[in-house]
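Just the one chain here, laid out as structure tokens, in the form predicted on its own.
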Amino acid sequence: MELFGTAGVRGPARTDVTPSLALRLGRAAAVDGAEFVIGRDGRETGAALAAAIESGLQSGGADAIRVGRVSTPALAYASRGRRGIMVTASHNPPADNGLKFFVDGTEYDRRAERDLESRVRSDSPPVPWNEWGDRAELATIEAYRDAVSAYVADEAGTCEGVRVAVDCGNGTSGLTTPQVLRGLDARVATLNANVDGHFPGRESKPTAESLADLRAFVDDGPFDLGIGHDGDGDRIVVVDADGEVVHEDTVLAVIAERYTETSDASDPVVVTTPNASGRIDERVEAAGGRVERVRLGGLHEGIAAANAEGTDDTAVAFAAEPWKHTHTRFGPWIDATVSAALLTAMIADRGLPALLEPITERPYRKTNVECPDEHKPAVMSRLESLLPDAFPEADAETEHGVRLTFPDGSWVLVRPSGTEPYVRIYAESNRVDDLTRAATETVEDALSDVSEGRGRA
């Protein structure tokens, strides 16, 4: 059994992520801690599905602490000093729910996700019955909103003047950044704030093409920026005055970058993931920093793991992969409401031009080739030697995929999909078009080579 994918469990409410399910993870779950707080986003099989986990927790012994509808942040936060589970399937279409569990703030670690998936299998019966757990109820979003805006405030003073507006894609991050944004002095003006779990206004995976009508309403209007948020809150996609997207490693490296120079360490750390730019690593080492790179998914795992290989000088300043952000000195957890405040009071400070001015972007392509689940190991077996044979100029790493990196500063990562299946390929380049294009054939030799029997596991 293969629950837990790159964030957490997820897939068809129907098939998959069943209320049977629940309620064994629920009764799993239970043996990791004595109370549990549980939220869930705005769809329409979240209710069903966190009363499973309710039941599975009390039944398995464990306090159930019902939180209702928040944004993945705001459970998160419930979460301190306790363990917590989410209801969502983020960005994914409104048939499809999931779970994310964590614990003291923090997203299970692999480790963990194994141990439940371990019990799961297990199947456990309920402890006796008086030793079942209780069930509350507990408000968590002004708090989490008063928090933020406190940590915002003190990190980067007010957001007085900036116009922005928000898309929050029917999400429960419409409970969240609007209001905080307001508190803070900004003039906002909001699109799909509503929590609907049918997503009616658009899809809720924010991309260029799903956010066109904040695009352009940004474009007609006097606004200094637009953010457009996905289903749970915790990805977030930047828009210019001209209605354009930011790219997301492009607001990754400005973020990156104001952390570093104001981190008290003398080694501060952006941990980060292996498809992210260059342009990070570049105004991260400006400012006096380093990166550290991380599985996707993993950023709470580089985050542990670069906090125990430091020293007193060594502090992780700020961890991202692209779209979404862990703001390490407000909590260990991916919070989008803290990236769009933040940087609204950034650009209430400098303007949004200058905070981009810095930044190099050299052109980007993401790229897919199709290869079945099943071939996916041999295949990446076959690209650690393939790869840095097409291109020996490169130095080579295999911890995360396969990544190639230039004197140049060009760089080319290839990895398999974790939810989808593809060999995703990644590459930035004044040559990109070039060294996508060799990168892919690379890939369509090793797959040919497995397919073929010529591949080795």
Given for the second form:
Number of protein chains: 4
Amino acid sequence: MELFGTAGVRGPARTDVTPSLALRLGRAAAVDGAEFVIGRDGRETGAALAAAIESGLQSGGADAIRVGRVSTPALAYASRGRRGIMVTASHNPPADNGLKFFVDGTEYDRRAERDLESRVRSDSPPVPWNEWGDRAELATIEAYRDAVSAYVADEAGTCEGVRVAVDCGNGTSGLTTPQVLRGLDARVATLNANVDGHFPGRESKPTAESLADLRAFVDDGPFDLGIGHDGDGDRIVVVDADGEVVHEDTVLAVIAERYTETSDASDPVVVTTPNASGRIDERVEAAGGRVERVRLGGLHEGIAAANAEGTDDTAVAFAAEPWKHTHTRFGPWIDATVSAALLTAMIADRGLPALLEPITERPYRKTNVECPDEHKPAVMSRLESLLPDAFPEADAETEHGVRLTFPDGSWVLVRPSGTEPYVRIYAESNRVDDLTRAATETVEDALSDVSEGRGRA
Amino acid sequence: MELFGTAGVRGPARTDVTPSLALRLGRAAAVDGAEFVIGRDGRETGAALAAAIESGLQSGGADAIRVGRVSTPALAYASRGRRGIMVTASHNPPADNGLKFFVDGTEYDRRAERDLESRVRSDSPPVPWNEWGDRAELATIEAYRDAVSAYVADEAGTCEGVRVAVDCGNGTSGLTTPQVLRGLDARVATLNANVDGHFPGRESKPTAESLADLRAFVDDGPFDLGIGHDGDGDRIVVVDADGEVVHEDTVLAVIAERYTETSDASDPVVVTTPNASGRIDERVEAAGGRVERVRLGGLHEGIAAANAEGTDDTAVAFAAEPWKHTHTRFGPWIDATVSAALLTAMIADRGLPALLEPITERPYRKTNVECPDEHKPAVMSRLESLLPDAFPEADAETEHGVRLTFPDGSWVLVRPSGTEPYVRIYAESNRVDDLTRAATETVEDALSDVSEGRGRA
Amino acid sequence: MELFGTAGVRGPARTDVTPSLALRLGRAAAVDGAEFVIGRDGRETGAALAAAIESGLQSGGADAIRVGRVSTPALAYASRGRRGIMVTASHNPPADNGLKFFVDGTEYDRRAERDLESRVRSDSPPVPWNEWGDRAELATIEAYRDAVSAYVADEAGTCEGVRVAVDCGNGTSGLTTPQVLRGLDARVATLNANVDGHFPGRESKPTAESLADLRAFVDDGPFDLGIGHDGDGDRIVVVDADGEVVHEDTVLAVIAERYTETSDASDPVVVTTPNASGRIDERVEAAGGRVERVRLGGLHEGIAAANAEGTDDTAVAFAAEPWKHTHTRFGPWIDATVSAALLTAMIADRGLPALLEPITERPYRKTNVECPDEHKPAVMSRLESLLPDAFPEADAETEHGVRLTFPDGSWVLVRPSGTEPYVRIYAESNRVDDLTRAATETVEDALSDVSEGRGRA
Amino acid sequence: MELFGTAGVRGPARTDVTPSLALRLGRAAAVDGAEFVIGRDGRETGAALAAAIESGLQSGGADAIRVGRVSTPALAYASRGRRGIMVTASHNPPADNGLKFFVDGTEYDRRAERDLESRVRSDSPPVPWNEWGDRAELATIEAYRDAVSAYVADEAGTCEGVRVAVDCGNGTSGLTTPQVLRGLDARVATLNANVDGHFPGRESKPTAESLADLRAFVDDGPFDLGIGHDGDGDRIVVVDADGEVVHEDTVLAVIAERYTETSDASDPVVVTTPNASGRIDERVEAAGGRVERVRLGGLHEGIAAANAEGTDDTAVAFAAEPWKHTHTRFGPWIDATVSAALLTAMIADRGLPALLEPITERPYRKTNVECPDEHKPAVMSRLESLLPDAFPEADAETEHGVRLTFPDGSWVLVRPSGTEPYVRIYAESNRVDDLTRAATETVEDALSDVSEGRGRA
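Switch from the form predicted on its own to the form predicted together with another copy of the chain and give that structure.
Following is the full complex, with the preceding chain placed first.
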């Protein structure tokens, strides 16, 4: 049984993420801590799964505190000083559900997930009757909203004068983002801000297509920007006043630059993933910081590593993968409501166009080359020398695949897929076609070498 | 002290509708019944006023059941079999608040309001300590939604296939209308469905101007209709697929016709106010019923009177003034969520254009003639003979002012204003200018007669 | 798997009545109805089991309404018009727990239990995601107390002037009996009225021994009576002013006489079990009614049968087994709080000694004769003729074993044990030794006949 | 208007401590802080008063958190880090109610009360609508019980093996003391542990007379001690195994000695009032500490003063007046549940007789000498020299009246009454009659001097 995927436990509630599984996971999790908050997004199956978790936690000896419908960031906030479980399938269809585990604001890492999984497999019985945990109910959303408002007001001032349209997609961000923005004096109109587990307003995943209504609404109306969230409020998409989606890497670069500028550290670090755009590096470096790249899904480990290796001077100022931002000064979780409020406050100060103006957006392409799983290690090993040879003008890094950075900011990343029989090539450049073609040929050369046994020798 | 205006107690919460007043009103109301539900809309001052009412009711000997944030129709529904108090200032600005009193689903009539007022004036002390009432909390909104869904499904089927955009204006209809429509299988997108007492999305009163966002949204998008509500969810405005507001009398006529058609009574009656359009009469009469007109604000008395006078055959099928509909089969309160769902279900069946097609919309005008208050009785008395003389082709009624109905459906209504030194003239006709001019001259003649002492003789 | 014993599902919460089982039972029960109330006594494991049931019900498609800590009678009351599940192991030790199922106030009968059991075995999956049930919380105890108070006041007036000590044994009757008695104007002191699942004050089962504290308290103090309850408030023991336990059959007889006297029926029936004392028959017959006996645990079926067979005249006035009373006028469940209040009101009127005075208490004995299970049918068949022959002066009934009633009210009951290899002999008589000896010899004769193959022939 | 007496605001709820007053007090208190917890004891009028306070706080701009029925110590605990208001009339009759105000665990001092009073008089209007406070509900009792259990277990270990009977007098200590004792492994039986605002079990004030039931119960039963509380759980009376009340000063001395022994300070101080027994000094001094006396009702000021004047070495180890104990290590409020648990744990260790054995209980007498209010200052001034002259063998202190301490531990205190025309004489000594007579004569001499104008010269 492999319960945890890249985003916690997730699947159809009727067959996979059932109350029985939730009960066993709750029981197994109780070993981890004395007190858990349990939240859920708006899905129809959420309350029953939360009740099963509650029962599992209690019979495993932990106290269970039900916090009701919340966004994932709000649950993470409430998990500070204890543990938390969020019942959500993020932007999956309404028939799905899932569980995310938090300790003191941080999502469980792979090791904690594997420990939990092995305890679920052993399926231990309840603790003795006089050690079962208590239950309580707690309203936490107001405290979260107040904390976000205070944080953003302190970081970037109010949102006064900005007209913003927020499409919550019937997710639980409808309980946080519009209220925080309004409290910071933005003028807020909302789309689909009623929490509804059927997701009647639009597909839960915010994309250029699913946000068509928002984009038209912003384009037609007197709005300075539009904001779209996913079902549990940890993902943000930004739309400009013309209804065009702002590229996720551009949003990331704008916030990364800001945090680098305002960092107290002499050597501020922004942590991101290898496939994120070079425009992030440009803005961070322009602001006097540097970018560290970690494997996909490994942001939290990256933060821990960067903080651990460094002196006080190398505090992580910001950590993000596209659409998902961890505001390290506020807390160690992904928080799209903070992103929404911070961006809007920055726009109140300078306007969105001024924020976007310095960002260089180069053409981007992603390509696959077929490569059997068994050849991947040798191919990648071979490419560590072939690629630098093929692009002598570029700086090469080999920590997460091979990444080549060119003097003009262009870049190429070659890495093996973790799930499919491919080597993937990412490139961002004004001559993206040329770079992609050259890189592809090099990968094919490496693959020939390996399959014909020439290896590295 | 004149507490109750045309819409219950209403005014600024800081100076007029204060917690002290709410406490005294609660104490005074406790004499009326043993158990009250207390609801509130989303205003910032609502919770404190509700707490004061609770304290007043309890110390007056009644039980207080807090139902939290609800729409006014949902509170009225919850008041069946007991009494209820709704804390709302409807579509007033956010600094205002107010109170509406219900008994068994029906809003207090003038007499009950006056009784309450006189008890507030006498300001009686608490009852003996061992007779103070209890308190409880109750979630009622789900039961209300289920009841509306079941009622509309039974009356008109589902809303399957209809695409509808609902602008709740940050009012408490955001807790009911989108959910009911979705439950009836409509495809629902929402604007401003997050309940927020600051009314950030738009002015709380739904008008063609305040609904500009909704109208653009519907016009641009793939919607069959748009629906706008006020702050507490008892008022409805309908927008067609082109973003145009459908005239409130036309909406009323469409629903009135429907209820007349489906009535079991041999002589179904629709109750409305004198200034409502003749198109209502046309549709009701076409469906085999008749219209009774009552004074403005007097709908409930009108229903009671019509039901009392009649045999079983004259049951009131529907009662409404513009924007405010009482679905008598469902209950004796104004309910815009039922209107929204019923109309959408009718559209699912036939389409909005087909519903509107038979309605004749004639030009409408409203004019004032200055007239001192002291002359009003004599002037109106004089007009009861002058106006029928001036328009011999029309049928004349004199119950609520003088109303003239012409063979082609045109009509003129002349009545004294209750609050200002005017006689008002309403006319709806394809020759509205001619009729208004002629009626104005007749009114001026009557005024001359009276002021020169010619009187009626 | 045999889940249901004579008192619902019951056993150690850690190994038998686990959250997993509760989840499956909830899922299986959801087929029975659309809405369930879930209550629990004060046991430490109760909340977790209730949460599991809630999850099971919801994922099975039913709505779950949590009512928190209540007595079993209060849960039964709340189950009217819907269904209910009570989490309780009654007077078992604190490590145990259990479940009782109700429909419209009546505990599930054997058939309903077997249906449920077979659905648990088949362990059906959750219903589709959009059919999962809702959850709610509801405070019901106040309404129950009010209903009991109103019922008893109407039946027997207030308890004014009576001084009563109630030992709730830390069970959930601490939430009902003292409050109801005080509300009826009794002067109430309590022992162990704090609900505590550790049962610190005394063993949960109320017996002469476990009530030693109460008995001394009543004997020493200015009390007219003492009342003891079990852990979930469906069992009552009465103590007189001298601290002596009043025999459970005597209590039953006093109440049975009262209900017979006040019955509107021309032929009022009291339903009880075969082992209940003949003093019941005496008092019921003196009051103009008659007693029907049904198998142990079969009271509800007995009520149904008696009501079904009869005309309007044969309404069941009361139904009880020792310690457990069903006040049929109030509702079809066992209710010790009603018993407590009714008795106290009767004492307020006449005093306890006057109530007990007419009751004849004869010596009682219970004996076992060993008998292999396989011989039981033949032995009982044989006894149907041997016993009447041996006691020609007695009337014999053979419906539930063989019961012999003598002209002076003495009686002997012979029946096979349902769980052990015995034939049981019960006798109540001033010559109880003689009757028991003679009956024992007859049973042994029958057993000899059968084991030697003489059978009935 | 003099709202605050010696114990906060207190009086009949119908005429004095009305919802109107509570609303005004809440409004006035809101100026003091941003967030208040509101608790109440079990009185029938408590919920309505709490609702009025809530409304007042919110409309004054503060957040109101309702914590429901709690003991006063539990409310004080919940007020840490914010403010709190307790609705209770302590041991007054059920028709009364009252309010106590807390800041960060400490009851308001006279100055804070006077400030509040003057704001109530000025009766300020609500704050602007968008500054009204929020409301929330919070369950706090469990956290309080856990904190007390952990504190006592750490201070004195468990209560294992001790058999204790607790009479909660239907007060809110029924929610805390039995549970804490049971959690610490005592064997607990309870009297009147059901919270009931009618106080049906006994008079709310615990005295030798009102605890007659408890005393008989403990005497008859297998108990090591009995504990009695008042209506809101801040007062404790201890009963020994024979049912005799242990003198309140003896209880105080036992706990004072303990805290002195276990203090980390080199100069531990116990703060008490002038009328408290010399046996306290004996035990505290035997343990290496010293006693500071402050005016009646001035404990908190005394703690503050002692802590302020001193170095780290003079931390206050304990502060108490008879029946009311402030466990300064746990928190700055009076807490009878901590006293109950601590004493029981000490008994588990050593037995009650061993704790009482070292205490010298001397006869005690209190006498009044008539003295007009206008003469009091001169008389007391005169006594500052006359009394030391009359008792040269005693040490004299003149801070709170004149207190004479004799070498054998006897003492005499002479002080003017604050409310009546008396000078009061307290004496505790084996020759109490002699000392009282001699002191009385000296007081009469002083009075003669003053009334005859001899003054001090």
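In this text the structure is predicted, and so the values were computed from the model without any measurement. Numbering follows the first chain given and starts at 1. Heads up, when I say rigid core I mean the largest set of C-alphas that superpose within 1.5 Å between the two forms.
Superposition on the rigid core between the two forms places the CA atom of residue 417 2 Å or more away from its counterpart.
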